[in-house]
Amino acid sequence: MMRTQRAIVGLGLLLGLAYRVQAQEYPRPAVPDLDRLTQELFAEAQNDQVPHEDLYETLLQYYQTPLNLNVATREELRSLLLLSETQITNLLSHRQRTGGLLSLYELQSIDGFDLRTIYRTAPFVTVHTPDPNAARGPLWQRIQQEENNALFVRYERGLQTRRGYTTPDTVRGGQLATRYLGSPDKLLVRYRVSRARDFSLGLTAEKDAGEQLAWSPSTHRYGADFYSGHFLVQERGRLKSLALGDYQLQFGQGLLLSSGLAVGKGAETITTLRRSSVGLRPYSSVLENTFFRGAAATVAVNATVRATAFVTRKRVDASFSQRQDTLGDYSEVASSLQLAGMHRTPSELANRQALRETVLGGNLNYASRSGDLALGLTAINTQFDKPLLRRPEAYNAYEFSGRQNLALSAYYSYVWHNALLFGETARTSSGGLGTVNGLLASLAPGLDVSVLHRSYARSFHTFYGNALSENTRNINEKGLYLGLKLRPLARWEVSAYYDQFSFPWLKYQVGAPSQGHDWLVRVTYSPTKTSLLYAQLRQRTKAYDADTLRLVPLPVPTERRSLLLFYDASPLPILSLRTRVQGTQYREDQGPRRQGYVLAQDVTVSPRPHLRFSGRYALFDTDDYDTRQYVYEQDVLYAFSVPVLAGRGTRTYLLTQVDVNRHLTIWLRYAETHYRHQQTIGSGLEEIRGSRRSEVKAQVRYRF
């Protein structure tokens, strides 16, 4: 009866929509909330490790280039992270059943649709029928006539003169205290365009602060500190995709090869915790170390088969030392990889693309002509030019040494009724495993759960893996994790996940086997299509070595709990109002509570569909650095902020967007942090004297 009824409304839907349908699309917005985006994936940053540009870019490269409901495999589907597998599923059937979709109205009438997803995935969605590169003309004439033909170019700079910048005293022994060898400016050159199923072309130049712009071809500058291209291809016949330059690649949950957008543990306790298997991907990010460069490309065997094989050369960054290798030879060795991407001074010049890597691989992936049931097969062979041999602590006794690391894995997918099973299974050349393995599933119209188990051997291995655990890297980790998401009442959602993990070796900073627990309860208001309301409560607790002076190293748990209180708001059309609360407690094993909070009110007008304001103040207060405070802020186009705010202090910042004209966007920033009662900010070359420390921002879009 329920079925028939909401058959019926939808038919209602479809029919009174259908002369509106024939006259306009759905309006996409200009601009993506990508901040609130992200704040309803991610639970809350603890870190800085996080990597945003990735997310930002990935999400971004999702709204340039749409995918087509359609046309959209249930993998592409998955890899949105914003749909259920039943909505999924129930999407996959209407389309069997009735055709093409003819507009994002027609979202409505599918089960399972309510409007607060068809909102949330929107901007990342389109509908073409038929497929507009059905009849493809000349390449050069369509990325001449894409509409996201743009080039951005950034700059970024910080006002107070920060230590490094100053005159290097002389230290002892006569020598001079080290200092940055670039100036304070941040610059940023980006050209990109793309066709969603058919090409994508994008250069990226970036001078981080304090970097110099040098021509030296003896130590691989060339002017900017880093260069990103690709050029991408896709389906052309056979040949799926061809990759030349930089790319990215996942596959399977991510145990070997995952890049892209990887949310982990967070607030959407579902949808997030499977890896979708998208396979080759473009690369135009900034982080300098988590991409392939060379070539890659994927060919359909068959209609269920495809192969994919890649080659990769590049020079990472790397420090080194003179010690004994594992074959009894004294040779220089690598002792650690350097990720960070920085390179302002000597010492970090030293380590800039030290150390030469090369990778070759495949994968080998069938997908059922339904798309229920996936089954692959990956390689990866990763060498270096140098041994890697990390330095001789008892927490990295296991990790990788040598020159050469090859990987294997197997992986699977089935949807069986409303539930779906997925894993991956891999082994590298140490004999390590690491295997995760979960299921989602609808038990109800109303009630998702989740279960994933992981388990990363202490001598499992993976240079580009990232799937789901609670270390940054999957080694030495065992964990269970529990999902739930309930819809008891219309506008109303409640998310929550348990996570018990256990580290058997020891890790950096923990001196013996240890283990912890994570849960986040999240309840959801939404009264209207325009605003939401959550509260969020989590708690952390995770074992650290004791702060003492004892010869053996002594863990004991320490706790973080965290309350987030949310509101974001659009009284009236030009108006949006977003306000946040939130604090932390923070505690070592039975010592005393420390606490740290933040008070944030956003306001953004539009005065003029051309003009745009965004500004916040907020109030800070926390004991220590252990209660710090991460907090987003919305950022020009492509970028992202979360600054961490501990001691006691005001936050301000606005940011103005200026469409001058279809041609030229121009975004401008000034944001400020104010510390009471601190004489100094910071530590070492970043240290500040006085209390401000404020940056400005200028970015410049301009549309061919």
The other form holds:
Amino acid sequence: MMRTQRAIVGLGLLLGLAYRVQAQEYPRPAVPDLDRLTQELFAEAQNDQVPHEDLYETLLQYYQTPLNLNVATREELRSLLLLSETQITNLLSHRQRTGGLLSLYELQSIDGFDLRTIYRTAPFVTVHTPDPNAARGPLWQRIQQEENNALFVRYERGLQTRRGYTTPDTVRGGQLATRYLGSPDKLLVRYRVSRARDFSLGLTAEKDAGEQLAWSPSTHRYGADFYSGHFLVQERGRLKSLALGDYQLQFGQGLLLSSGLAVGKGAETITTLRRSSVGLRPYSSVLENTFFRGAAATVAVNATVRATAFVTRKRVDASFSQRQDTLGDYSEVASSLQLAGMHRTPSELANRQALRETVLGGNLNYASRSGDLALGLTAINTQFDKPLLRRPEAYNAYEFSGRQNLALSAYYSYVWHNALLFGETARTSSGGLGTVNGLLASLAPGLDVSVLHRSYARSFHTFYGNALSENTRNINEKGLYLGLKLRPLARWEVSAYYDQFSFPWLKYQVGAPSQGHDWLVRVTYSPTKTSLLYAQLRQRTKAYDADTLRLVPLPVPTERRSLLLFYDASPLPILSLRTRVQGTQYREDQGPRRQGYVLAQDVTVSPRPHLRFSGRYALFDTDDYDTRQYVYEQDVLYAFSVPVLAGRGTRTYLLTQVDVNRHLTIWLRYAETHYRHQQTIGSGLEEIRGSRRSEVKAQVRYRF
Amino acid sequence: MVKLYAVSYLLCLGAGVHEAQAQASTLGTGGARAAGLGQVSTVLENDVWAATNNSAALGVLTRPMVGFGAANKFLLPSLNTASVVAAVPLGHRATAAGSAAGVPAVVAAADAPRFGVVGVMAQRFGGKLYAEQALGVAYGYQLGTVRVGARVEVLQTSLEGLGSRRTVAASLAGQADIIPRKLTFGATLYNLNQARLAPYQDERVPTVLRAGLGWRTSEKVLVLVETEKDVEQDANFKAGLEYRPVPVLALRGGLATRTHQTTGGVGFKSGVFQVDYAAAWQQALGLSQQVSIALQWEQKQP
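Swap state to the form predicted together with its partner chain from the form predicted alone:
Starting with the chain above, the whole complex follows.
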């Protein structure tokens, strides 16, 4: 005991927070620096399709209900994405040897836990004695007493008038031009209360800009455009989880079922490569398509086997076309699934919730007592009420068609010494096979490597999967990924990956089988515990059809190379600085190199503990839309913003956070993009006359 | 008139156009020290020219200073710049201990002025046909390992026969010691209000954001890198190196990628005087030169 205490005091001093040791409670930061963490995990946003929000939400979820290091399983620790396999093994054996941790400071006495890891992990974990619910009365009382019990109301609006909100000025085919039906206000109301390993309850209502607030049961509209709600209870004896309402599932490597924990290829080249079987998770985000609606339950068959069954039935957006061929057994087919979740115009509204999807599935998971070996089986059957048939294009030839899809998969994960082997293989009713297998290994204390092989047949159809891939979906792809993380010196870290991929069949805008590769190198230097510098180089070569007059499409290699320099420091406790220089070169085959560039300076000042200002001034300059830049911005809590910058101009924002009292927090945000030499911004219904585009956002959180 | 054509021809000549346009602001002449270092200026310290380069760096000046500068571009008399700057510290810090929590007193530059430093600058560029004048006030303040600064200036542009225009530009600046006395970061934002000179073709004073790092590898050597972005121009990357073999002498070299300019310079420091000379070579346009003299008041004996 004496030894431990001495260790704690010494280490506490190391952290510079010795005075807190008495309380044995690490002071978790009031505002999690999620932006910095997401920037460290993601290499660079390259398109706006990536559902960053989902990962962001997951991290926030961990922040709100931190993972208890004293009871967390190996799989849960992996799902944090911040700990290496060796660190997890060392933590587990430390726990086994000395019992639970007494305080978070004790982490420093565990092999392999360097300060950077501890600082990164600290906001998302906690240390307390097991089973805090034991003496806390019935569930409804616990829900009532739970501190993290909050209502959010968010309002957002663009200040300039977009064409979609003006009166129609042109007539086409005897009809007035299309306009948005609703107002330009965006509204979000959300209530959430949760407790780790106990319960979660949440309700969300959202209306996007341009959408109508309408009451029309015949078109399934009840006020706001999107509602979501869930109720989840956990750890009730044998019943491990029971979810009603909206939920997400993740098993195996995410080939069939993957919730929002997918980072993809990023600057974290080791820990994010493997997916964790986190199982059933509540859903309270606003992405209108990445969840299940219905009921799901996980039951512990015995100490090592868990069974999950789920059923979901919901309506999804789809666009329709009349089938020309009258010999077919159906006349109306859905030609594509719409994922944007926008219902602003009459045609978008017509597609809204047009297809009914029923999903039935189950999972059987075995995890050995030590957690070293895990095996599982997943089955999932999807049924649509109308058949799905893509447009008759060559690249769609092997896409899913019909009403029903059954997918089966088996997965494994095994730790052997310093290596972790994992994989999943699945087959869908079309006969298509998908498999992903990988290895993470710590070769030396300062060196980690990873390998991942994937192969998704052109007829492999998975609707809710999101295993690692270059395509946005797991179809028509073969690839091999090699990753490396090296810590040559105390404050330095080098991470790199090389990924090679090929697409055996055609793709949208690629009229022949094609291939490509992608690599990244990031060198990180953290001179002090509050500052960080990194340089990152990334290059991707991928084929796209050339712009020629030939009748036959000719895919040519297209190269995108980007450089990122990032500096982040808080030289004073109240001040934080962040500078970002980002440049991109884009070249089609042997064509000219086009360039894009952004220089952004951020300042965050917190003059009083309850007051926080963040601002940015950025200059951007891109030759065209291909060299456009995506830059992370700070936003109100639970929102995530990565605007697209193309052309020439400046981007500024100012975000204020005020904690009025213990219950009430207010966020205000103003952002503006000012373009040079442009008379109009955007196109179509989003077009703005003038050279400025600005938005205001306000959010209120009330904690009960 | 021939002269006007000659000047506008030069202004439009390839890389020269950027160089000359950068003159449409006070960014051009920040003393011959910065000019010799490839115009890397965001991380320079202890220099009265901070009033034009990076007002945050004013914050460390402990004694009043005044500086005079003269610059010429491409050996053309109509591209002359003359400038004068002055800096006055306001009050002295009473105690030796730095006020910032968690920062060692040595690092926190204990003798930084208590109420910051005020700088003034005046500058004139051009000849009879085209001229620009700038008059500005800058303020810098040191806060532990961080310095912050701001500047407001009035800019006047006159073209013979076409009258003149006046506008106001506001700028912000910051410097931070990542590793005290070793690694310094600096950033400046010039003309954040995007001041407009004329509504015709939306002509504005350039808005320029710069960020740089300065690395003191040893007592004698300082390595500098900087990126600069003018909204209207391509990005510029600059690097500079200062070598101080003996305390009185400094040798400098630098380059800038966008303007394709290589620079060299020399500086002498003796007592209250500091004299710097810089030369820049541009392949197409030739030689530019700059000289500056700074005078520092003696430290008052307490």
